[in-house]
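Just one chain is shown here, as structure tokens, and it is the form predicted on its own.
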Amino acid sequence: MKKFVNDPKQFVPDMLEGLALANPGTLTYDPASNLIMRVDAPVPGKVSILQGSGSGHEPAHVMAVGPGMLDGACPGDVFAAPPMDYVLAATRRLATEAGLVYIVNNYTGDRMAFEMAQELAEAEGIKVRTVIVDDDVAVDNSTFTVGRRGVAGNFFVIKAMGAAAERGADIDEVVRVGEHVNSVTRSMGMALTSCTPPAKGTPIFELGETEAEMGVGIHGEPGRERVQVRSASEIVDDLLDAIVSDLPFAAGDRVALMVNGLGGTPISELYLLYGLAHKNLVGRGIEIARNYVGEYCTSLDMAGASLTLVRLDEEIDELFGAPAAVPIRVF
């Protein structure tokens, strides 16, 4: 393993130090609870929104802390849920009289954490709110989920989240907001290659010279098939085939479409990618209203990329465009 890297165990908290070092006055570390938090929250008679989820997976989610999105973001080790207790502690740090909404990839370990600290939350008469993410088509089961997985489509569910929370609605609407969005939002993706995380130092799976992992899960977990490698024309054709027939989405629908990097692909051909997805859409009668190109939920150096779209109606189109503020410029 060749990496940036002291003591293994160390890596989450090294990075969220370098985080919170880069952005001075713009978040706060807590590293009792691994918690990177806007300098100004909890923002009195504002409601909070929390994500939590595995590291590995950055941006996604310690970097999508600041106006207009999440309020904070407590990460577990390289993907593992955070511990409850720093989901607690982080809850009690953040919540306001608004209440506090947590955001929550669909996988076991992470549900079951944001579930056992919203309960004790509520016996401490904290209002929290819970919006599950599952917008990947490529599986309904895997190793770590009960239903689908929470994947890219995320970050728009945080972004509308984050928008209607800073104009200040209550703490209803916002879930709703969230709930909504989930709805019309579906992705999928493929790998290249593997990943290797820093605490165990080789691969966490094999793929032939030739072989590519389609539906590939964002923790290496398996997806649909494990194909021979394809042109770019008929990976896209393949992604797309799976994402639009799932909504489904129609001739006539304004999307927005994401292509995400997993972290070891190149940004051209990112934009590769992107020019074939755009004119497939065009094809089928699909406006793209708005386009988002880079790496947004990543899988550590894992070669790879996902699809996202979402269909738009006016009431999201507005929240996508609303003002925000995080370390990297992702929206």
Second form
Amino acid sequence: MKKFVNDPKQFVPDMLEGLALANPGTLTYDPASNLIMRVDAPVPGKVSILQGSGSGHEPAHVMAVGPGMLDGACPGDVFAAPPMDYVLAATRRLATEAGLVYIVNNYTGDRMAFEMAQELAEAEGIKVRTVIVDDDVAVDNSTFTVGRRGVAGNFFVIKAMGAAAERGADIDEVVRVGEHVNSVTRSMGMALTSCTPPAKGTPIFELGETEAEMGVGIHGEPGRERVQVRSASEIVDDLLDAIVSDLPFAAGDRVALMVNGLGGTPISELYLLYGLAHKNLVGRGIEIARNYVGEYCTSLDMAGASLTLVRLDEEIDELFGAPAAVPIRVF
Amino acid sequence: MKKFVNDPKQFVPDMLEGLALANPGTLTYDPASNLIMRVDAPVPGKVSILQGSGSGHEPAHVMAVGPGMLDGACPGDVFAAPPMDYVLAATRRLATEAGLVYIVNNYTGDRMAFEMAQELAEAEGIKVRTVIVDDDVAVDNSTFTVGRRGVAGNFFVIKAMGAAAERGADIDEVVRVGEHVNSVTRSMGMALTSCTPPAKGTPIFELGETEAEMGVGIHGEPGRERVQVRSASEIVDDLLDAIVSDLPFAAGDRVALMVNGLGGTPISELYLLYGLAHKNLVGRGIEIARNYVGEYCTSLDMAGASLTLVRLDEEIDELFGAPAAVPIRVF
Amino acid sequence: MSTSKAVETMVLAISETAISNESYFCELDAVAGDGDFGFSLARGFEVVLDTWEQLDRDSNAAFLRRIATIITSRTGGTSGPIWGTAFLRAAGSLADADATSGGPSDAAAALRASIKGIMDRGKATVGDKTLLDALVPAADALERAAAENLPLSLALERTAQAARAGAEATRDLEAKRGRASYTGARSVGSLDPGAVAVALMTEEIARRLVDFESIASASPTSEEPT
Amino acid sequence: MSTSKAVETMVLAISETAISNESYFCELDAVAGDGDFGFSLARGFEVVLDTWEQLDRDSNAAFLRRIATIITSRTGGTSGPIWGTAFLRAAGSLADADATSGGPSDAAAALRASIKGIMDRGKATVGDKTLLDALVPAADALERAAAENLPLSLALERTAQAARAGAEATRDLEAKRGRASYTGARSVGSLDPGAVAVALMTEEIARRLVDFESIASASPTSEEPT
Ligand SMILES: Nc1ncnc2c1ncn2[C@@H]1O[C@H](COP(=O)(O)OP(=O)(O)O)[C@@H](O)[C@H]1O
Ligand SMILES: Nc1ncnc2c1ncn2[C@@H]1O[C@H](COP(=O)(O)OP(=O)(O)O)[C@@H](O)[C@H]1O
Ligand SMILES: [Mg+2]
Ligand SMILES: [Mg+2]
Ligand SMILES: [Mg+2]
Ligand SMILES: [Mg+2]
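Instead of the form predicted on its own shown above, give the structure for the form predicted in complex with a further copy of the same chain, please.
Every component of the complex follows; first up is the chain already shown.
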């Protein structure tokens, strides 16, 4: 295994400690429940927003904590939903009288941990609501009973809910905004390589020198099909065909387009993909009003990328444009 | 080769086109000389700043173009200094009556291209000056006649010069600032894997499953020594020993600390490294007044990282804090 | 009242099986899942072992409730809630049961309660390629053995055999729950890691309890098992 | 005045050698450098070939000046300035020379001028493990052949042999210039890619000009060379 790591079991706490040390003025870290939170949270009167998820998707979600975004994130170990206790402890710490909303990617483990915590928190009189994110078109919603996965589109749900909460929306409104954004967000990813969890030490799956996995999950779960490596244009076309036809997106739509790197793909390639996706969508008569190129939701060191489209309306566009700040910054 | 690419020979133009399409309001792209420039460049009365370098180091330097940073960047192909003609064309396009400064990383090819262009531009009456960046302590300055390499510390030279130019400093002052920052900036990197240029299609060098290259160059040039993979703590300690003893940095110094990813290392590992470096420096009595964690100067898809320290004084600290904007952004 | 040696031995067998198979379980999960099953399980059960001496031993039910709390607090992923719930429901069942009997029927009732908890929590059913595909046949076998009045050791042997058979049979199933379900038909041909864990654990329990007569026993009938 | 067939043949030999060895030259550069030498060279010389019909043919000097411009505009890295300067200085030398002679001594003078240009530009000297380590012995051999009044074909053969020997000898040198110098002693044992390119090009030139009597020749003395 080629990784920067000391004790693989301590990978997540060590990473979180570094994150906290790098952001002393803006983040607070509670090692007992892997909790990274805004230094000023809970903000009195504001609906708080908490995300859990497994680790290994950084910057999602511990690096999406900040004003106009999450109030806190309490990740589990790499690719494992947080233990229920972490969620409950974070809930107690972050809840305000306005309430607390969980943003949960649609995976069995995450849903169960957050459901259990919600039950217990509500029993303590805390007002809790949950928004489920399930933007991944790679997994057919009807065939598989667990439903679609939540992937990089999560960022947009956080952004809109964070903006709404920041400007004082009540808990129903924050939940409505989140569900609305999720309902118009679609993603699909593909992998050129597998990824290696620090504790496992070997790749999660094997891809041959000329193979790629279309529709890969963000935990290294196999995707729709294994294909031969193809040109960047063909990859972009395949991903967009699946995404556009799913909602469906149509000529005249204004969209946000995200090109998300999965961790091992350099930004140069992401911009190359952006150019191709941009031209593909313009060719369909779809207008790209906002774009996002970089790493938003990764799978450790996986080489690969996902595309996400959000259909914009005036409300969403305005929320996406609202000010926000996170630890990920250049300066 | 596992990469997002169409025609490998067109990798750089395709990437630049994507970058331009993603930033229509802020960047202009001239394909004839691989030139990415501020949409408002040349800014009348302001000293312009141009960087060349090979491609493959993104976000350096095409994604470091913007207000308070570079006015333009005209990279060559992957790992190849730009042809002299690109530099000359960019010079003509960007120069103002206040003059133009080249920031050149200290490599033979880059220096020659910029020297030739400067000669020709000066013959045309354009005021040109050059600042050489050579922050890499891995290569001993005295033993090798070509001198030290310029690596990730480049970002800080750009930042300070960009800030000075933006506030109206004249060309002598902009050059002085750049040389001053370079003189107090030291870096060293190490690789866990090689990198694969799109046109070459195979890794530049081979590293065994348990090997790492200390002091690696940003073009995949071999480094100081090949070692067995070690813990993150040992790696950080080795890099900081070399960096701190070089300037040297001393107890009581205030510094900027950069943990730079080389392209294939996830941000989680970079924050883990940050935590270790932070604690190491605090242990030496060095105060980390500013920190930078992410990808600033990469080697394509290389897994690895570099550390950079800048000794801050009031002037540098203030320039680092000045507002600036580049295409690399979250929102 | 206090814990019985038999219940402690069972928990020890489960914990040690989880820890000694950490890599194996990760490998199994990597085939169609995300490769963390062994890691998640081991993180919880290693706390069980680390705090073994300090665990609440007022009763078997209190003891199992404490195990459930440790799993819930330390184990992430799907396994945390699933296994936490299983131990919690087993505790409830034993608290209700006539603690003086402790024969196969009490064990069967506890297992059945765990299964119901897992189903409530995870919405999976038999045939979905989860640990239920080992647990349910195991509970069936244990109940049959209780009905036949078999001694505990033999009952546990039957249970382990049924769990193993159930685990092996997951190879032919298409996953309908959990991360493996995303691969659809491609999940056919691989073993479900949760079911394999159950098989290994019940086998280990059968081995270690071979000399016990009742799960309420304070000690084995003959020598200490090796 | 116009270009000579001989000079066009030489440029063609150099260009085609650069292009057909693109991967090989990259591999050589990857050993101690950054693996782009073949790519950089090929990108310039492919423009030479693509625009071959339209090139300025007023004189050998004008022709070579045009080649220099193409290299400077299309080739990046160290090679752009180095090879661009080399063609530019050769052009200058031929412009000065008595264009009617065109014997080995004119060729030697042009090569010497190129070498001086490369040294001015890159500050390297013989023994630094660069293409100079093939070029300088080649120029020496060519000058000796000119002094001995050898025919062009034989002179070029000697030149190629000297270049090859020089290139092979770079294996024992430690790089003092260029990216390979960063590796210090570790660069010993590998061939310098620039020197190998010079060897292959001079060999190809010798092969193709075997029937020419002068570099000013409009056509080979006998048949068209194959
Ligand atoms: N809905 C469910 N109900 C019961 N068990 C489940 C369910 N989903 C998955 N499992 C079991 O959990 C195991 C995987 O556990 P784990 O790796 O912790 O989950 P994940 O990584 O998917 O969150 C599977 O092998 C299966 O036996
Ligand atoms: N200072 C120099 N002077 C002359 N030739 C040089 C010099 N440095 C390097 N070279 C030659 O250039 C070759 C490498 O070219 P190239 O790969 O384009 O350079 P780089 O990638 O280092 O910019 C070397 O093999 C060597 O022959
Ligand atoms: Mg998991
Ligand atoms: Mg190069
Ligand atoms: Mg799993
Ligand atoms: Mg090179």
